[in-house]
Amino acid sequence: MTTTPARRPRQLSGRPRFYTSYAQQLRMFNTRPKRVSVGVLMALAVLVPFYVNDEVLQLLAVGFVASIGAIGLNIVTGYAGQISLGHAFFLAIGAYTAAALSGDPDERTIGFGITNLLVWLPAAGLVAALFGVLVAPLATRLRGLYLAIVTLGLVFLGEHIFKEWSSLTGGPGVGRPAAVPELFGYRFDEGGELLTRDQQLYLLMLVLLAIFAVLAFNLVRSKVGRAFSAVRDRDIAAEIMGVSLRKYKTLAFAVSSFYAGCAGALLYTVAGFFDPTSFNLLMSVQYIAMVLIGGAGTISGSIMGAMFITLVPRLTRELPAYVPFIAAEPTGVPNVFQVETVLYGLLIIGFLIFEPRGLYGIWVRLRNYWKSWPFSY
């Protein structure tokens, strides 16, 4: 007698399937709506440069690079729970490493003429990661506010060194050219027949962001990522269970610094020029704001927060036209720097009080609402 196989229960249309394994739950795109939405989002991102002007493309390209740096900070702060206020220092290390490698040897600043992106970009990340490893032992001895103060000191130390080391940085107020984005003999900072300079840089930064985001997502859902979360949630309990605090804190700082170095190397390729005064305390505050506003402990939240903070200066530059008292005394010139600083502080406080999970938390609530609609109560 033959037996017929049991029929699978019919799936209700529009309803997500239940997870049948832990691996399926951790899969990057574990549901069909996720796959479709990410595909549509990437398709729209590729079409954007053909419908917006170059000024907006420059802003978006900077936002993509800032997202890479924000992902790095989120790894050490959001996932591993180590407070770092010295992100600007590692960004500067990466920027100057890349600029020195790709710089012209005949210029007044240090340069080796290596313009290949596949050389100076990993080198910038590795040099920054080396400095991160040197700082990491402090994380095993200090925690909380004490660790934050120590990493904050890196910003002031680096700011002084870069101002004085004029043969590398060009000195304050003068600066030096940024790294040359060249790949297989093709330069992305020069306009071509099909694409303009800003369109090429936009697409390059978009591809690099996708690569770095996928690598980070795979890291945080691996054994290393789970160890980071254990250290963040309860480091003493993690150590009792066999998680080496020294090893994983060092690894978290190394990975975070690598991402920061790569972001610093790419950050000023859009503008083509930078000086030592760019890497100051405000830059570290900006990246802290990206993580907290986007959502700590999430890769998508890092991208959301970075894009949000990148677009904020566009708003602050237009505020003085509508708010007359936002001006510097006695010249009457709008003090955009102070406006941005105050706005970052207000945004951080507001999100911590009203939405601690950040923009990603808002997105999750909206998604869950529509997934359970019309029974969204």
The other form holds:
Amino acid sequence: MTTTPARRPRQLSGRPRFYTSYAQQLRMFNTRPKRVSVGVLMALAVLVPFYVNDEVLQLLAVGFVASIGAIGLNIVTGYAGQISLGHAFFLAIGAYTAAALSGDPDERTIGFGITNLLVWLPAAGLVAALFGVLVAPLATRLRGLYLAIVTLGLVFLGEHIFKEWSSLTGGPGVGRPAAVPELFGYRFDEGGELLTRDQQLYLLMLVLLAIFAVLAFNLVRSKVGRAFSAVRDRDIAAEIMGVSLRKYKTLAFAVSSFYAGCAGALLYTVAGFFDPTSFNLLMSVQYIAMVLIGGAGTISGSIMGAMFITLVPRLTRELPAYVPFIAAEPTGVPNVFQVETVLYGLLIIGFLIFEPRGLYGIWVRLRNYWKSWPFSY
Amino acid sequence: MIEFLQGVAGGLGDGSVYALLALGFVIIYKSTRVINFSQPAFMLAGAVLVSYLVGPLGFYLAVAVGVLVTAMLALGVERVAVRPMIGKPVFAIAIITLGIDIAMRVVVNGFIGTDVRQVGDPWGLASRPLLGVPVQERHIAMVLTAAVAVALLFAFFKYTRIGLAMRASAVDQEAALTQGVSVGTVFALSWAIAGGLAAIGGTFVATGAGADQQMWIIALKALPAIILGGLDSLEGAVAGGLIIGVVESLVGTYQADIAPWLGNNFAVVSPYVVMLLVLLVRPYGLFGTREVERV
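Could you please show the structure of the form predicted in complex with its partner chain, as a counterpart to the form predicted on its own just displayed?
Time for the whole complex; same chain goes first.
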């Protein structure tokens, strides 16, 4: 007797939400338009460096790195629901681990001369993850805003340590060179014959962002990701269903800190130099803003938010030309730097009140509007 | 010994300012379950207002007006940015207050500029002997003011109708609502009280050295104080504030000799170390209500 083989699940054309198997629903690109649009977006991103000037490329490269950091914060805050104001601390740990590993041994700051990206990048992530695991016991004992305050304290302690430990950090106002992006003898921060320095860095960060984003996406659609969401939505219910709060909160902090560490390590390779005072509360708030403005609990939202927050300063720089009472130099009142900071605050408030799902939510609304156009539903 | 007692006295003075700020945090937390991260901005606003008003009005009247205006400001912020968020996750509201803080501080900093603004207090850095220990007059004033403010607040919560309503809605908002308590008024009033307390605290912080753009960080030291005391305990906020003040002052006195490897100005971050240590032992602070989860 022969059994008919199970029919291969297939997608019906014109019925994008009709799934015939779980695997289909959980696929990374579960609809054709998604597949196409992401492909087109990636192709565009690869082409951008050949049409855009170096200044914008630097900004975009920093935006890609910030996206990695924002994805990290989104894993712990957006998916696992643990409010962390301490992201700057983990970014700092990654930045200094990488800088120390790849630093010049003959410099005045600590350096071991291991410039291979494949060594210092994972090392930065792992050291930061270690600190994440050390903080996690607090997270398993505390809930909600208690945790927010504790992680805020972490930023202040970190700021103090990095200011004082000048043999590692160079001290406030002086700083130290950032990690050297080198891969098997090829320096990304030195212009080659084919590509300029900024084009190379842009492409490097783009590739790294793609890798980190795919890894994160795979994590959050797996059992672990569902456990994170369960912890976020109702921790007691999650515990009763057999989701170990301690295990998953620790894991969330570890993964988030790993991402933060990697982002911190890469963040200053573009500028080449960094100062211990950068890792302050404002930086944590910027990352919170990226997550909230982009959309909590979405990977694509983290990237959108990070790009948005990174590009805001560049856009406000343009303001004095159009709005006459805003001064371009820091001595004037109101100047672009003040406008920029106020804008962070107002954007956070505005998005939380009017569009809690962030840019991702706006995108979903746009998409749904056009899906059934010209009918309203 | 004199050095130690001087440290304790200075610590109690600073600590009573932390206590005032901490009370603001706790009052808002009790009524709305939100930590108001915009407290630093209100503190700064209060101090700057006083520094502008002190010329025409004199110190005491300037403080009174500054407190009132800051309270109105807090009231307005609650109305515009926090009230629409009722029923939303507290995390979202807390982050909104963080956004308010950032935006507001930039505006206030614009009024400070790069210089230091004096609040024109009558004490300056003068000291007088108290039981044989020289104590700064401003620290004595801080302790006395804080004591009066705390006594007034506790009396207000215990004996007035609206105080009772505030306590009721802190225990159970819906039950209070069904008994005819206007929870909206309670929210507004708790923000106003917190704003007023922040203004008093800010003025005292600015006595002595004056108000500059970095002053806001001091308001965040009330956070370790409320964690120490427990987020929902008024007594805890006062005790926590005093403990943090004394610890910070003593660390400042002795750390350079005993543990120089901790670096300069370790005293500034010592409250956060105390907070971490206490939380490892008692997750809900010294006086906080232990959350009991029933399923």
